[in-house]
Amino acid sequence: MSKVTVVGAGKYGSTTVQRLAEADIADEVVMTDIVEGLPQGLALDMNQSRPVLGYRTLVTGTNDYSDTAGSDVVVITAGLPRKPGMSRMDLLGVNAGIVTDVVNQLMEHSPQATLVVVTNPLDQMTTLAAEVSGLPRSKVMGQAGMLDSARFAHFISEAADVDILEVEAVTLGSHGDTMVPVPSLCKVGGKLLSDVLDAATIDELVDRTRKGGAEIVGLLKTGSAYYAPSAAAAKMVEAILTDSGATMPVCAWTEGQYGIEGVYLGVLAKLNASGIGEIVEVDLTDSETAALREAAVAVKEKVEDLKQI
């Protein structure tokens, strides 16, 4: 019997919750928030469609913890989201509180977990829970350059006006200010993204990509993404759940690669039934390794702030 849990019934963990359901993957998936009535609505709500879409997870909505007990993966989104004009440093007090109490309770029912940390500002969070859960660093991990590369293979496939499903693209480093989107490593048709877009193109879509969530946000007005955050949340819990080894860019605790460690970065991993199988060390360009230990010292100096709260 496998076991999903997702913290947090707002749009972005309902609808990952969806997403979990829909592709069948878990027996159950449980949908936690401290709102009562919220998680139990949504549900059943899900629970009704089954017939409809022909799947057979069930998802069980509660406000009690007890329910998530032998949990194989959970899926952290409960926070405050951005508003425009906030960065995602913004939120780190209230926010390290949150988790900090959510990873307290889940440890107690689900101690062998492996935990996907999606709240912001992602890199500090997806550290607060690994120090406060006591797992080994392997079983913690944030979901960040999945959404990023996302977004970098969106922007790249409308400035080259070709099919979504032809680019493949990289992104890197920090969920913030310090991501490195990565053109070395995007192909468009399985050209080389430099054969494909000149220089000044490729900069001005690795800026957007960097200020995509607040593009969203800015666009809303009154809350953050969660389609495509939902979506890269749940291509990593099925990587784990199946035990599949896919390589996938995520926030990994990082050992000495790239001349990195002792930090929480985006890199490229790949996910099986143990969370971090290993990482995958690629060739990079020197601008590109120096952008990522750059995001690495700036991740490492934000983490401080934690100690302050």
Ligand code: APR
Contents of the next structure:
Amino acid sequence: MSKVTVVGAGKYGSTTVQRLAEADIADEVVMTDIVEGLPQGLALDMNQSRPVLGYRTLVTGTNDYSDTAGSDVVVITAGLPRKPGMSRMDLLGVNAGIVTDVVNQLMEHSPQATLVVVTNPLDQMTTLAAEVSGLPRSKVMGQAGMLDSARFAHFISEAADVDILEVEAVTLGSHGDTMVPVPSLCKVGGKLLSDVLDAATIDELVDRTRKGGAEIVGLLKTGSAYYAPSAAAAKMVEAILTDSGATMPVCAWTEGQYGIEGVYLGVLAKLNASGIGEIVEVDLTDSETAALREAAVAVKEKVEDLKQI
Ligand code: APR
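Alternate state requested, the form predicted together with ligand APR (shown: the form predicted on its own):
Shown next: the complete complex, the earlier chain at its head.
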């Protein structure tokens, strides 16, 4: 009996639930939120799509953590978006409070769960969830790298005018300014990215990828991206639930890889039933390694902010 919980029935959470249910890889997906009726209504609606699409996974909508008991994997999307007038530290304080409360309640009912954190600011929230849960660091991870890599792949496919499925793109590091694109691992139809696009174009695409979330927020006016983010989170859950060992870019606890330790950072890792089975250290150029180390320093500094709230 496999069970996944998604905390937060907003755009990101509910779309993740939908993707997981339609993938038909869990017996039950629980969706919980503080808003009464919201997860229940969405769950009812999703369950009624089962005969049309032909899948069995049952979605349970609830406001009660006892319904989440015995979850194998939990995705944490609960949080508030930054509102006008709110400083970065204000947002950090609010979402840190939410994530602390959510993790404490989850652990009461699912002490063995693997946690996938998506609430922003991602690096701090993943670190906080690991600390509050007391779980081994290998069982707590964040989603960011797969989304950034997917955005990069999309931009490459457009610029090079190639089939999206022919593009392999990898970004490591952190979400945002210290994202580390790894052109040496990017391929287009089996060719190196640098053989297909010129350096100036690659730089433009990297910059657009770094600002990928903001571009969508600017267009939507309210709310942020959730289709590609939920696709990435659901893929991570699938790898854990099916013990696949698939390698993907995730925010994982480093223990000496690339000369970096003691910080959650975007790296390639194999995901399996134990969570992060193993961080896969790939050959990077000197400048890519330096950028990754810089990203680690930046994340460590940001994590220090947690002590001030
Ligand atoms: N417990 C459960 N749910 C909560 C809690 C809580 N303590 N606090 C807030 N929520 C719920 C809200 O009620 C809302 O339904 O979290 C949901 C957030 O949904 P949206 O505002 O639609 O935000 P969403 O786009 O889903 O993004 C969620 O992911 O990408 C990040 O920056 C984004 O941190 C944000 C998170």
